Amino acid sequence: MVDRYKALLQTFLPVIVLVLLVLLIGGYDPTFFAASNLLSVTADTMTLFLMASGVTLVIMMGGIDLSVQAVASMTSCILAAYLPRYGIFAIPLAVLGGAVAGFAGGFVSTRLRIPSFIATLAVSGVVISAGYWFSDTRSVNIPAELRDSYLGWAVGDTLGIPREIWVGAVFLIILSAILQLTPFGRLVRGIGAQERAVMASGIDVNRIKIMAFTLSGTMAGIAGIVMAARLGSGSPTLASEFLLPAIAAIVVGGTAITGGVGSIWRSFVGALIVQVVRIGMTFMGVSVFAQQIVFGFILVAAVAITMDRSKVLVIK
């Protein structure tokens, strides 16, 4: 009975924390409860969620992807640089760039047997250089007429709701379905919980890992496209401040850094928590640089709470 209540608390604790934070900020500034403001906050959260959603799959396997912020920046550069030349085809080209980067991280990690944080950190350096090359080391503006023609699905409103929310909701449903209803999703959980048992059953674990890393890069690419659409430009440093909040969102949402436990909706709630905390600090006049310190503390605390220490007998 105790274990049941403990599991329920672990499942719904992020939602409880989110509600308490919203009430706290709303008590400090009642205008925060305005419907338009809540929609704006949710829309601002979507790029962070999109970036975190793909990494969730990698972390659920016990790995990590440190290249997502570089991938998002690079895809924004690809989109901005090639949209005038290729039109709508620049969008799948940018997404393909993200997928290739994710595949590279997974391939290096699995085939060369290098820890994922080293492999993706190395890929991040290559991707950053690629972003500078695509953008010619500068920010590339997207003409308003091209943004309206080809990126209207990511900006503006539909039925009074910002389209970023619709985009985030679509991928929340798709990725949740993949994780919950497909053999790939079950294997992701299995690898995170007991990788040796999955290997003993004859499953090609490396193939599943590469697929997860590829999906992580793809989602980072989509996040970069949405960011570029919102800002009207692509830049090799566009998402440089998003890595720590993205990882924090995943872990704060309840996905265990040691793998096996987690979901896409948890990362969505975690992203909302991070965004609300950011807004609260802004209201209190905390600088952007100090906010990174706060996110660092939040990440350490969340890992300490969610980490399954039975899987890590020795901390190095």
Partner chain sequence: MMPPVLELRGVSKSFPGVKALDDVSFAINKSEVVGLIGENGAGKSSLLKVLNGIYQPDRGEILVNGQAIRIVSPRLAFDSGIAMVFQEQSILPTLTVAENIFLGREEEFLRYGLISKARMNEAAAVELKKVRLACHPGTRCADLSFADRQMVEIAKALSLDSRIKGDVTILLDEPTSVVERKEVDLLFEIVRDLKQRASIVFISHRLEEVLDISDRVYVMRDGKVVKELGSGEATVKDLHQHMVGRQLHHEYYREARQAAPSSQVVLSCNGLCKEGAFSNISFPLHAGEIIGIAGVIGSGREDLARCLAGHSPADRGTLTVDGSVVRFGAPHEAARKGIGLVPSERKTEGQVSAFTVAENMTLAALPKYVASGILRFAAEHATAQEWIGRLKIKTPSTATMVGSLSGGNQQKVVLAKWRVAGVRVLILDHPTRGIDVGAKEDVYELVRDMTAEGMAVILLGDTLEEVIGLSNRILVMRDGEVTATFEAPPGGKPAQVDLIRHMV
Contents of the next structure:
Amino acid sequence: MVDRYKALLQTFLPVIVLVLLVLLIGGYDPTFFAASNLLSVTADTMTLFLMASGVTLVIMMGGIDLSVQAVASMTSCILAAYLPRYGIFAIPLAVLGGAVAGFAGGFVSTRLRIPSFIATLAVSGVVISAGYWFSDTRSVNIPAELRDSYLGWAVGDTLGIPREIWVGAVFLIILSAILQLTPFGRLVRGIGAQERAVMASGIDVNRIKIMAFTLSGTMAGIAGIVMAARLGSGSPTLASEFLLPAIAAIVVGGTAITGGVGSIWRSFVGALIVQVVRIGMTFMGVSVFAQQIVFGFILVAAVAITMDRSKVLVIK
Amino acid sequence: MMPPVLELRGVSKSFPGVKALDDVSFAINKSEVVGLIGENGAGKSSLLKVLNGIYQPDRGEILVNGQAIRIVSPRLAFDSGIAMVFQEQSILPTLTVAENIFLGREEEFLRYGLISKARMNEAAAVELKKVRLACHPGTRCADLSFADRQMVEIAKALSLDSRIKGDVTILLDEPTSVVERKEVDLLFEIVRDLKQRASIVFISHRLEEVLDISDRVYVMRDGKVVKELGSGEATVKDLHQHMVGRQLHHEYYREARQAAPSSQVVLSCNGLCKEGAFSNISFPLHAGEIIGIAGVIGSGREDLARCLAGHSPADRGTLTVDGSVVRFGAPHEAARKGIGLVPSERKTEGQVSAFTVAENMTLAALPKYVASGILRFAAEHATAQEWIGRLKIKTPSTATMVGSLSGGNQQKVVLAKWRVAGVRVLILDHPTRGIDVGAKEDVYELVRDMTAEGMAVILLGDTLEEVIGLSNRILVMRDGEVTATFEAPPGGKPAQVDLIRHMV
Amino acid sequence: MDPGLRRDDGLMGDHDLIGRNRLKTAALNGGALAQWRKWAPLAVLLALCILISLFNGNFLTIGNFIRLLNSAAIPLVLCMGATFIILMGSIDLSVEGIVALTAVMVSLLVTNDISPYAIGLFAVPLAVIAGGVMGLLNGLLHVKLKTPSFMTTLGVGFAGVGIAMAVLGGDTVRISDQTFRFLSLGRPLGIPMAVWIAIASVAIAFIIQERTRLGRWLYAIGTDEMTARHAGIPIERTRILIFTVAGLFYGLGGVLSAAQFGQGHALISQGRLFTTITAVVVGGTALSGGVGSVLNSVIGVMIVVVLANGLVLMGVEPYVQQGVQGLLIIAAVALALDRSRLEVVK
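Show the other one: the form predicted in complex with the partner chain, since we just had the form predicted on its own.
Every chain and every other molecule in the complex is listed next, the one we just looked at coming first.
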């Protein structure tokens, strides 16, 4: 019985933390509770969530994808560079770019049997160069009229709710469904929980892994597009500050880096926590620069708390 | 009278579900060679680990020269005069011979905080002379042969002798299982030489060798010491009798249900070889047949089983499944051809502990439970219900985590998984390891059910008894080769002694 | 709880351990291929040099050689630390953070346009020690919280850059202390001071690796931590110490960066992590631990630097460098790949 309460508490701890944080900040500044403010905070969180959502799958598998910030930057460049020429088709092109980068990370990691953090780090080097190539090493503006006609779905309001939230919600549902309802999702969980058993059950583990990395790259690509739409430009360093918060969001949400446990909504909550903490620190007058220090340590602390140590014999 | 150099009194050690050591008492006198024998899982390795400080006993005490001590680490065991020679596993290939011998004890070679390699090599050369190994102490161990590394391991244990004031006990764990005959002779010479200075515990599968070298022999079974014999008064046959303990009873293995296999060959090996594991393996496997493979550790039977299940490819030879030649690069390729493996390490490879019973059962057959990309949870639940009933699995529901079931029920879930997948060849690697007696009988019953339905089984039994009781035919392996084949029809089972003759 | 105990609950584990050791042994010896692999990095370096000099006559000049050495100096210092950590089977992603932090710190302590300290060369040991403290933090968090090194160092590295940013508020500090800048720009015997310092670092690292217990233990830990533990090696302490030593090298790298550029900035270390890991891996030190040497990394650094130099000589855009390095990592790992291994890699 006690165990059950403990399990329940563990499941909802991130939500409780989020609520407490919101109440805390609201206590300092009641205008924080205004519906419009809450909506805009959530909207601001969505690009972070989109980036974190795909990586969540990889982390659930027990791997990691360190290339997402490079991928998002690159896709913003692809979008900005090709929107004038190809119009709406620049969007699928950018998404494809993200998918290819994700695939490359997965392929290198599984075929060459190297740890995913090093494989994705290596791939991110190539991706960064590609970003510079697409953008010709500078920030590329997206003309307002092109943005209105092709990227309107990502900015502005629908039914009084910012469209970023709609986009985020759609992918929250799609990815949750993939994770909960498809064999792919189940195998992702299985690989994270016990890869050798899944392999011994006659599953082509490498295929599943490459699929998950591809999906991670794809989501990073979509995040890059939404970012470019919001900012009205693409740049090869657009998302370079996003890797740490994205991983922090996932881990703070309660997905363990040892794999097997986690979900997309957790990363959603985690991303909100990260955003609210950031706002809270700004309220308290912590400089934007110093916030990174705090996030560095939050990341390590959250990893330490959520990790399942019985699964790793030797921690390297 | 002098107290024994090393003594265990009433030592017990349990792990969840297994009693590894049960009230074990054991003594070694000065300058004595004591043999320790027992089947796999009899408790020998647990005993060694207790003596070496890797396990802490739950109860009982360890005495050195009559003084009770607590051994909490291998280093402490070493400092108390107990050195262990593992089967090669504590030699680090990236370090030199000298560095391996003195690993963790470099203090004596420090000068101004730096290690003097010359002095370390000199000291190592002294130890190497004791085992008559003619190699430079600065050689990297990766460049040594398997047998030489074993000698380095022994030299490491011997280095204790000149560094400890008190008496020295050396535990030799299967030192001869992987070395050649002439090296065995050398080793025995060394052991006899050592007797002047040390007491020795000699653990081996090779009963003749144990009798040859030991003054006294302890026999272990089911975590207990069941017999203590002077080696003068015992024969190999006696030892074996004590190791196995009970006579075969036919009912236990459902021999009455053993049917003659059909003539249809489902799988056949032809000259299958794998470097360093097995060579020239040829046999046909028929539908409804159980082929048992007997052999000690290092015989290559585990490697063969894993190769057949696609876990590692063979180097040469052909594998034929249903008349077509196949080559497996990964387990999923074997599974697609209808070959499944029930691995010996159930908790890491057999089941996904954090998956439910239903999820585990359908794991190898997921595509059957998918409609337009979405899992069919109802169909999965129904299948799980059906197999829970058929295999009498004790579980609260289909949604219970497999990790929370008992070992026997977990193993049934693993068996159900392959049956749901519809495999036609099932390789059972120690299918009854770590499960209780009642559950074992259930597993035997299930194996008979499977063959009655035409499945073919390759069995690597936990005990020889099991292999003999269940199989239609038995292959005996030694050093990677099949040394004998026995037919084992009901009522005409071969004797264990006959098999053992070909095993060691 | 001792992980050794947990591993052995039930009756599994032993087989695994023996098997793993055999695999490692098998991967280490074995004939011509292994020999080839051992010399491959050097062969690649020579081939690169020959190839580039064929395309461009300016490559094989004394001036260019000294330029090469000069650009290799900082990566060499950083690689000495990173090699130790990779030999231990861990990874350190905090290189950039520690370098940024120490570079900013040292530039604020010498004569500069922001702070009044101007303590001259005394700033150097302070900055190096600050690097060591960050390394110690890496090690302590990694070992005491039992978090994997890549996550711990990722967090600490970000924190390091964060501190550097917060201290300067995103600004740049200009150094006007010429004695300090001598550390990089001075040319005793016609060779840049930074190169001398790098050579000294390599010598120190080599002595640590070959002649100290710490050096021998890190090989033992990288090869097989369980066996090392059973041999009585204090694993935790060794790990923490190695991370600290690595931090000291990064601190020195930060000092050299500040001296070279004459300024301190939070982004001064951008790209350093990448170069460092590329050089270590390309040099032939295995990511799985236990195999390699700081000397391998010297060759690795030279490969990376020569290639970069060659690309510049051939007029390739500078932003391509990082992509080339990414491909180099992949190629190096692919060449070193042992296909007989079938292990779970996450």
